[in-house]
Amino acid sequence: MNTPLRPTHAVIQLSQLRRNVEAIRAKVSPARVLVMLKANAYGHGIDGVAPYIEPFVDAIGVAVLDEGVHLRELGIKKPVLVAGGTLPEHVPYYLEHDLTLTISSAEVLQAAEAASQAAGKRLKAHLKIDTGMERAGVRWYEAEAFLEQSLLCKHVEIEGIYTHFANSETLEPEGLEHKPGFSYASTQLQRFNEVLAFYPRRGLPPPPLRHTANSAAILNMPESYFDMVRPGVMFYGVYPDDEALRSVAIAPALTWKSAVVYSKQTLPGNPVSYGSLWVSDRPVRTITIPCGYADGYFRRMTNQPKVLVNGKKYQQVGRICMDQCMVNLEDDQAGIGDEVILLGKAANGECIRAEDLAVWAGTNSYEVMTNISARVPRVFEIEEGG
């Protein structure tokens, strides 16, 4: 392991990411697996994650064009689907970098056909159908004209068609059981199937890659797998929701570490940090950790989170600063350089979960991971034989 210059760093166990992929593949087979590496691989560091995981996946998904270009610059050869919206004038970049375009409108479809014809190259594309997310894509009740238009495009290879669920993680009660009810997700799936019925009506096969399943649908809705699935947060070892079924065994791959840089006794009546938001009524040992909101350790968590110091949980106290925060050790001791874990598991099994930080910050685990800032070094580890 390369030693980072900062005590605050994130350790990524790449071998655990591979195990997560293998568990997902075992669940969804024979469907293909496209892993989402958007947002710097959900904060895990795309430069280290992508080259390692490429042999174990069928395709990679990103959100924006420059993420796809960056993957090609890293030497990634597998198909890369850019799932976010694209302006028509940016379509030629997909041809230049061999990226798969998501076509969410008739205008982008027209631009893709024109760019492909001009370049003399076939552009690979997936059609995006909005079945109820109301974010991007051609709405299901307007899809027939869109699909008719796609049949007229002779220079674009329509490789796939897909939709995105709005709430496939939700469990709803039915009788005395908790069953994946997904009243809305199942409605979306029904709408998607209705759109797909266009092809047999025309005596045509559908595009070869039909896909709908995000992480929650992989766990909850086997009927949504089709030809390919798109794991995001669960690839990184985090379940998408407390209510989602644990039907695939995964584990987190990231540990956010730091170290004690200052230790002192704080006397009663002496407030800690900006705003004087915490004060002890007795002498206590407080430590300073070189991690703050500029690192993604949310300021709004002030006085709520716990951290692990030498494997034991302690309370963060005082306003979280831009670069530092303080922790109350009560009557315990810690020396300069002692290990601190902000997110992850200690050797003794104690852990701070992304879900814990999400509760303290009033958000979700996705934002927790993707907000670990770029100035936090990522250290990539591979187990022996992994």
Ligand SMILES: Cc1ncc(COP(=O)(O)O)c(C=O)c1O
Second form
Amino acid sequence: MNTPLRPTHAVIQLSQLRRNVEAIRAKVSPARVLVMLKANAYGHGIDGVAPYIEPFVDAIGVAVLDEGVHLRELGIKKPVLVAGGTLPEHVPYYLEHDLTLTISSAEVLQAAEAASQAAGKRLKAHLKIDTGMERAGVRWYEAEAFLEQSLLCKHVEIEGIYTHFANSETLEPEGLEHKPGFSYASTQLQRFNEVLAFYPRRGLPPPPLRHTANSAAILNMPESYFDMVRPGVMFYGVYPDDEALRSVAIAPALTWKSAVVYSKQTLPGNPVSYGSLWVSDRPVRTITIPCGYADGYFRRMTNQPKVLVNGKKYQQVGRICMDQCMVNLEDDQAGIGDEVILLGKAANGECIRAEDLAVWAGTNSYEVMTNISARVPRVFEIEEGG
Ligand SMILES: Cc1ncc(COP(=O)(O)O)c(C=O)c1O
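The form predicted on its own done, now the form predicted together with the named molecule:
Let's see the whole complex now, leading with the same chain.
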């Protein structure tokens, strides 16, 4: 679709994202699917991902107001939930751009009601209950007064109520695994259900969209689906961690590519790159790749990553520079322009996973993907037939 002017770029297979959504929908149906497109669609490039995926999802989630406004500027019409915290003075922007506000405090509820009344428009909002994440939201043990207050609001439209799990990845200790309930997440779920019991006590229906499930909960806890689920990392084809059940078949959509731009023989005793952190004890062929930490290829991975050169795994060597890094081809050869894959699958099936990069960088796959920097062009592909 678009041709990058540098060898280092990320190819996003949009059709794979669609298949991931379809697999999630099949698992959670009849619950609705809101996909999290925050942080530049987890590094995949929101400008390409959002318009393509919109017809296949029920709603879109982002973290911050600017991301929501950007989606509207892209022409996205589906509901957009801004999940992060908002200052009361920013509430009118939600009305202006038809974004769904997360209300995490009595103060923002008041601001939302006032802004709706002033504008003569109903601001859509979801109430956020903190059931144990201690990040944002009204704590479950203080929720009753908050819900009472929400009933008094006649202008703001309370369309949803939700919570977020702190720990839905981790299985129960030995012997209890795969039971419904993943320790802390089950405690959180129980607290959420207790909060929801407010509505039948008052003889009222709950807000139409009750939701809790992130990727790990979708995989591990069907009892957490309620009316809608909020997949993030699994929409991009990556399991949230090694422990999460593989109960939905997904596949990654992103391939981070580069090319050989320099190739030479490196002699024993000649250290490679800044800080002289790697030196060979025999003559080897080393290549240079135009990708470095300013592209999101973390400096702290130095000397650890493997890369695929023409489909074969080789070791990255020497300090990863801002814009370049080197790879040891041992006794093999590669020509200028030959394909390098930093993340993703080669045509022969060899693969470097986001999880691998996460291990080398001492982080998780989320940080790996969201740090592929703006300098790396995103190339969006759609398979024939969609
Ligand atoms: C409120 C909320 N819901 C859902 C998600 C998606 O989480 P995951 O990527 O683990 O599916 C996130 C991401 O952190 C989030 O903040």
